[in-house]
Amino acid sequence: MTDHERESGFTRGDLARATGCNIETIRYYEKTGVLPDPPRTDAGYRIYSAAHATRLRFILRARELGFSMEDIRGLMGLEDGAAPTCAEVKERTERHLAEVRAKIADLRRIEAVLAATALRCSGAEVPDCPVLDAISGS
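Just the structure of that chain by itself now, the form predicted in complex with the DNA.
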């Protein structure tokens, strides 16, 4: 990579370090279309700009919030080409929020059962276990 080429951007490794994203994941995002194909050097090296970094940080943050890649495509307006309206974003967010709440409710039920059964467990070095009985008989 020449100085001229490098001037205007960073490499994939640079982008990975700058965002905390796994270097292979960047390529994966490119392949699946959520990150645009960057220009290349003569040798074929990707050249990323600040805009790519911004986009990648958006994706990573949305993933942290549990949005699916499909959701993220929608949030970025990659499904119909146009930027989504505030209403569309809100709808998607609320749908996702409902899923998150449902998941929390599931996990709380699980937590209650696990905590209760673990309490019943003696922790002795014996093969007979009330936890296994609880799993079997419910």
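Go ahead and give the structure of the form predicted alone, now that the form predicted in complex with the DNA is out.
The following holds one chain only.
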């Protein structure tokens, strides 16, 4: 890659700033294969394209939505080398949604227990504490 070609792309730092992604995370995504290795200049600098930025934003958004790296690979067609069908994407999404709903149900149960326990606590400067009793199973 020539220096002229370098001017049309991003350095890793530029890519990090443009996407809000940590440089070490970009390295990790390259190492795991979800972000392809960029071409290099004659001087050995990595130069990322707009396609790299688009793909990185996709990965980051999928992570924000709680998709696993395995699911992201599948969504991008990296598992078998073929683009996923809408049916395959829907199946992954529905499976993930079921997991999210289960976590929400667990959090609601935790919230109810904590709220009830906090109500029993006077907050006074006394040695007995209903919150600690509930945690310890007493």
